[in-house]
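First, one chain by itself: the form predicted alone, in structure tokens.
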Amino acid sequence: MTSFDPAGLAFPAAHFIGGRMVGAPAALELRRPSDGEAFAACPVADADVVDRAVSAARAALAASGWGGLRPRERTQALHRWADLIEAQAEPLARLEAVASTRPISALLEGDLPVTVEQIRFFAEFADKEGGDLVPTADDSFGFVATEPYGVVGAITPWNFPLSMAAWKLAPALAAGNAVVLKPSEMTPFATLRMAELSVQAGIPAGVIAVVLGDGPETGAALVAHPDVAKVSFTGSTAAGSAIMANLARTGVKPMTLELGGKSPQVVFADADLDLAASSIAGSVLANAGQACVAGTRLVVQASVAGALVDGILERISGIRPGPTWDAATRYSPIVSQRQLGRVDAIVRRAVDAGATVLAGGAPLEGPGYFYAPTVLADVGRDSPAILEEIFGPVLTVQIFEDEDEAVVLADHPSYGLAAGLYTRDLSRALRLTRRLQAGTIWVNRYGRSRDHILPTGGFKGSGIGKDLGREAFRASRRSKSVLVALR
């Protein structure tokens, strides 16, 4: 793993349609989060370009017979694709590091291996999941058959671009679909290159298309396209709501929405406080809190609150920012100047509402969009820092006396994506997993593992449906019931 000079990289202004790069006028200036310097531009696909991509994907699906191949052939093609991504890990990581908030070390140690694993994981579902024979009367034969949807429209966020692309592409392709993917306009380049590698792997040209652009124009056109049979989106709750409204206007179709979160980490007095402090600090520092599952609401029992907070403050102190292309960098910048301002504005509003700053509370000096790891105490349930998804390295502290109060504080009026729970009491742990309102609950740890069999998805405004796990594969196929009369 080596540092590199970002000036030596080329970033194409293009879409990937029909198995090749299609040049397009540059429209959106992109700036490197690490130093604020302009480095590339992103085209914006209009409805005509989106139509071209969807039509090419639909034609490629029909011509190649991808959805009707012997399933093991899809498995083998996806494995070859994963092999190529693994072989090209460093070039892909460099493209991503410059544009995104992900340090090169984090990409090579985590994001790229996870991306490869996810593709291999879903590749193996192609010939292992099918329909069901169901019990009927003796004079009939009943079964449930499954089949691909056709063209899936997928939209991914900027915070983990490659692994989020794998979330969408791998299960849909393994299930026999084509995919038109719109990555975030801020971080599109590694995803484009990954799509190029798919053709080298033997996935039919056109079955994967990547269109660049923003949400209001490109994303809206993709979601509303009549030949897109299913939509899969990861991003903010507001954007997810806009997609639902779009579908209500333009045509009903199934969707998977993995949306925002404001996840609690509940710590009881009997917990391993060293483990809890390390886990909670890690959640705040990881990608500078720019993750939908970031556990940025600490809910701690009063008798251990002081000791735990001290342990967290010790672990987040001394953080040094650095450019994402430096192999020594471990702390991420905020993705843009606008988002940096938003993080700071929410912190300031929380302080105005009575919060106490125990650490941080302001942008870091120097180049780039870095925000100091921040801890806020004395926050009420109606504080902006509690109610709003900050998407930055900001931890709030709330204190409880008993289990019932802990559950009340952990519950959020809008979100229910994930929750952390720290206790040595097994009965309490199992009891609380039933009471906490979240689609994922981690006990005595926090954050996703590389157990891709575990699905992810939220309650309330945190989403509909699941990514990862067998649920994601099954959600990429539709079912039909068949009843045959035996005469």
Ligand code: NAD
Second form
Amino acid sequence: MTSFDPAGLAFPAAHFIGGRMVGAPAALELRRPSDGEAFAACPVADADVVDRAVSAARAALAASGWGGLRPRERTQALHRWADLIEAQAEPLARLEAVASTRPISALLEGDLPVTVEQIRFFAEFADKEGGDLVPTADDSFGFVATEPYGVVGAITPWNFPLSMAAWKLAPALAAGNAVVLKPSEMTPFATLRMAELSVQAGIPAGVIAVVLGDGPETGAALVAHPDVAKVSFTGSTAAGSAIMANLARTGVKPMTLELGGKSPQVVFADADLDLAASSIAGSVLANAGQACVAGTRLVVQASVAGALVDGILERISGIRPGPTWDAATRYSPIVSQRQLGRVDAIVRRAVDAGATVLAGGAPLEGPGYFYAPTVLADVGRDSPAILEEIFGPVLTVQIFEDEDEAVVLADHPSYGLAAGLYTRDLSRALRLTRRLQAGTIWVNRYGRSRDHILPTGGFKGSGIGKDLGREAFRASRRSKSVLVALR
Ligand code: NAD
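For the form predicted together with the named molecule instead of the form predicted alone, what are the coordinates?
Let's see the whole complex now, leading with the same chain.
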């Protein structure tokens, strides 16, 4: 794995429609998070371009019979696509590294292999998940059939672009749908190239389309398109709400919303503190906290708070910021100047509200949009640092005396995506998995494994429905109840 020169790469200003790149005028200037240099521009598809992509996807479904193939043929095509992505991992990772916050090493060790694995995982559902024969009276025959929706509209964020695209594309395609995907306007290029490889893999041209553009114009047009039968979205809670409002205005259709989080990590005095400190520091440092499930609210029992916080401070002190195209870089920049300013503004408001800065608390000196790993103590439940998703490397510390207080502090008024729990007491662990309000609970670990069978999705404002797991495949097909009278 090697460092590379970002100046040598080309970033196409194009959409991918009907199985080919369609050039488009550059509209939004993009800057490299690592050094702030302008490097490319993203087109913005208007409603006409979105309509062309959706029409091409419908036509491709009709012409290829993708949804009605022998299911194993879809499995095989998706496996071939995964093989091509694997073979092209290095060029894909380079495109992604320049535009995004993902260091080249992390992409080649994590994002790319995980993306490939997720496509292979969902490929296998195509010929294994079916409907149900159901119990009815002997004079009738009842079953629940399932069928693809048709064209799914998918919208993804910038924080793990390739993996997020795979979460949307793989189950929907395995289930027999076409997908029109709008990646984040900040990180569209590797996703575009990944989609292009699908045609070579034998996925019918047009069944995957990628339209580039922003949320208010391109995303909104995709969601509202009458021939988009289902919407699958990952992004902020604010954008998720805007999508719900859009659907309420333009026509009800099913949707999956994977939204923001503000996840707690609850540490009891009997926990393995070394493990907890490493895991919590890792959660702050990974992608500089720009992960929906980032466990950035530490809730710790009073008797071990000092020792644990010292352990975390020690672990976050050795960061190595650097450009994402340097193979030695482990610490990510924030995606944009705007987002960097937002992180800093929330930290400042928290300090004004009484928080004490134990580490960091400001952008790092030097080029690019880097923020220092930050730890804030003395935060009340109404602190901005507790209430708002910061999406940066900022950990808050809250202290509890007993289990009931831990549950109260862990609970968030508006988010419920994930929660971490550290204890050696098995009964307490199992009890708390019931009491914590989150769609995913990790015990004595934090963060996703490569067990793609575990679905992910939030409670409360963190979302509706699930990605990954059997649930994501099932949500990509609609069910039809059939009752036959036996006369
Ligand atoms: P964002 O909401 O700003 O944008 C996400 C995507 O939605 C982008 O493609 C954007 O162009 C589009 N969009 C924005 N407004 C839209 C609208 N009105 N209609 C249609 N599309 C619209 O989010 P982001 O800043 O790219 O990503 C960070 C957010 O994503 C965080 O809140 C994070 O928690 C969340 N996220 C959640 C998960 C999860 O699984 N729950 C995973 C990753 C990221």
